[in-house]
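This document opens with one chain alone, in structure tokens, the form predicted alone.
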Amino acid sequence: MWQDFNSYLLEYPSLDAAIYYFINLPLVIQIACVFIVIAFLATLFAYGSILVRRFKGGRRDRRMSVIIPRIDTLLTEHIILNEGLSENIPIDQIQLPLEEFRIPLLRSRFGKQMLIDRIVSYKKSFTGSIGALLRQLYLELELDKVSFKKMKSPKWNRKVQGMIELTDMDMSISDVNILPLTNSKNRELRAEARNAYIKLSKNEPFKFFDIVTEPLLMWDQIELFKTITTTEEISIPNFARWVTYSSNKSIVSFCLKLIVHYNQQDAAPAVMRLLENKDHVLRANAINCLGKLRYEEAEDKLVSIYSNQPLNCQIEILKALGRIDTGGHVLFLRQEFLHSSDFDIRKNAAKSLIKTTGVSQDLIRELIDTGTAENKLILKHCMNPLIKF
């Protein structure tokens, strides 16, 4: 065979000479030599991408650290020491020097993109008159046309950024370009559309309530709780609304939650409805909502439901009594108490007799001094006054 492979080496010196001595190597040998091949291939890709990261990275710098300074020394000269803010004249009657923004260095899409970022970072930072003068820089050298820009852009990162820019300079954003994006199927861009609407929309901020179909994940409502507790001058409506209508489960969990923020009372009569609903979760939801109402118009609704609830749910009503507190139901409390089997069960129903003001002290002293060792150790953990409830 070798010397069948040396004369056709001498004859064909090619890539074709390689190929015959590969095909007749051993299998092993020809899939060992094409890892290797893959191999090598990836390491040189891996390498070349790094290279051109940090050549990339390394321009990048250097251009930015000539780019921010002059672009903090402009913002400090005509906006922070501005003198129309000290002589106290209108925001829209000082005329900035636009020009001095306007330099080559800050025409290029990246010296935009600097400024764009410098601003917002400066109206993060200021408030008031700098904060509106800033504002009205960046409309008047056209940079909210660049963040407009972006919103359009198909990658979603873009669209991201637009946003978060347009959002911390207080620009409004029509419904047609932010509301279908609040049910996009990427989480980043849905959650940030999200609040953006929130914080943009005068009039319904919650409007992407009703076409939300996605559910909102523990860490979306935390984001979106933040956001409508923080944002100023904001449209509270009254949340009953989607308690009510809404087919999205985790919209109206959440709505629940905020039900209980705002302490709308005229919102618990659609509460009690869902302690139909079907879906145990949604039930413990609302009744833990109604605890923190103390609505005791559920009291007694609460107790009669009590032995064909699943344990979260009777959970969450022996907590909801103990939070209204109306002295009306301490005789069931202390059955539970004495004859659950369920040690939650028991350390909740000692937690709502503790709480309610109308239980006498002879009560508790009497179930310390007749209860088991388990017990009297539930009753004086829940006496102390450190344990939230």
Second form
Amino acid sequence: MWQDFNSYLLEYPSLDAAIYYFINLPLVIQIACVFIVIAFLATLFAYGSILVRRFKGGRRDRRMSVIIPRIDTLLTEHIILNEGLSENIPIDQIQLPLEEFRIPLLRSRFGKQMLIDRIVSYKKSFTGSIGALLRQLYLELELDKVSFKKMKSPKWNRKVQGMIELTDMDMSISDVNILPLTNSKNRELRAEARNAYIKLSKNEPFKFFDIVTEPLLMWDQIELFKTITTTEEISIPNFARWVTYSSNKSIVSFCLKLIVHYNQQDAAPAVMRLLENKDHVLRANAINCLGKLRYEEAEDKLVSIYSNQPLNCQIEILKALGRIDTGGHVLFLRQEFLHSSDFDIRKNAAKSLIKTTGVSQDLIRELIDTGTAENKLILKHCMNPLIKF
Amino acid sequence: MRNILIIDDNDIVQLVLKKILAKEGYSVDIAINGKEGLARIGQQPYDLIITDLMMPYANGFEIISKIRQHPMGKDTPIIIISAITNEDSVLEGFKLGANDYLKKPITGRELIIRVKRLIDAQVSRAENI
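Which structure goes with the form predicted in complex with its partner chain, now that we have seen the form predicted alone?
Expanding to the full complex; the earlier chain stays at the top.
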């Protein structure tokens, strides 16, 4: 066939002839030809893009190998080993040799970015006077303008980059610029904006809780929790405010965790009101919170609502009784342990019975002696201090 | 001249600590990971060791424990410099034999004072013996 085709093309060498020949091929062959052409072009494109990336990466590495040592030398000579630091001169009175940093190598966009990256990295490792002088240099070289410009970029990754730079350099960003981003559709941008807002806003770091419409995902909550608990000098509000008024369930749930972390006993009445909430997940979170706060006033209420609750809430109530540990509902726990048909209920009732300090060893002994084989196993399991719930 | 060994995989920390300590008159060696650090300790005695906790090959705790088992490192003062700030890690560091713990980000002046204090104490202890 190919010989025919070749001789045909030699005889009539034109595109029309090739198309004419292709049209007259069997359908299977036509499909195969199309796939071959697509695969060939895709391979060419893939190799091409790899080559371009490698070339760009190589060029970047070569430029970096020249710029980075130069920046390191400048930073160590003029910032780290600055004479003013050893003479205890106030940071704002130290004259920085800015001209040294305005060399042609650092004037380009790439050079400026390398300088920002390096200053930010140094700032992360050093605080005190060195950190303050690094910030001073960042400001005097007007690199903050470069970072602010990134915040206005339409590209979300540039925005995130600018925000991280400004946060790491302790620059304040106005609410107008950052608050809308805390509710962005883009998950990374949203998370970074929230982290930045908590770090940078000295008065109301949790203001964005008021406007959040998107749910706080579990990973967002972990990141925020880390930021909140590791940021120094953060003003912690009473989280009962959002427990009472927020319509965003994930915010309420997150605030319950923060109430426990900061042991905000004042928030307990607001958490109690959540026991009337229609959402059983929120109710379970509220019960968990009350138990961890060891809010004794909640105990009777929890026992009274127990029978109307779904399984997850019942388990949380049993756990809460063990945590609150007043010993006032030992009989209730005993009854649940002995008569419940659900294994989880019996296990958590047993654990709470053992945790309750008012329960005598005689009762536990009696339960072990008179219980079924399974109940004995549960009790022994719960008495093992190495097993946590 | 007193010898100090810095074990840290962060190039900025290596560079800056070296500059700061060299300015104070110390001779500084750098090891970029725990494995290299332990190899260096076997080659020559040091007056002080500064180590990070999170590093490739061997973490700071393993390094401290091995230094304390090494005849040339059992009495050498060790400073941990780490971004890990939880109480358990700090206590674990001291339990294994570290003499001081600096939390990142660090300040240059604080580092110099702590290094000087530990080296002076080590020198006076050696003189008394």
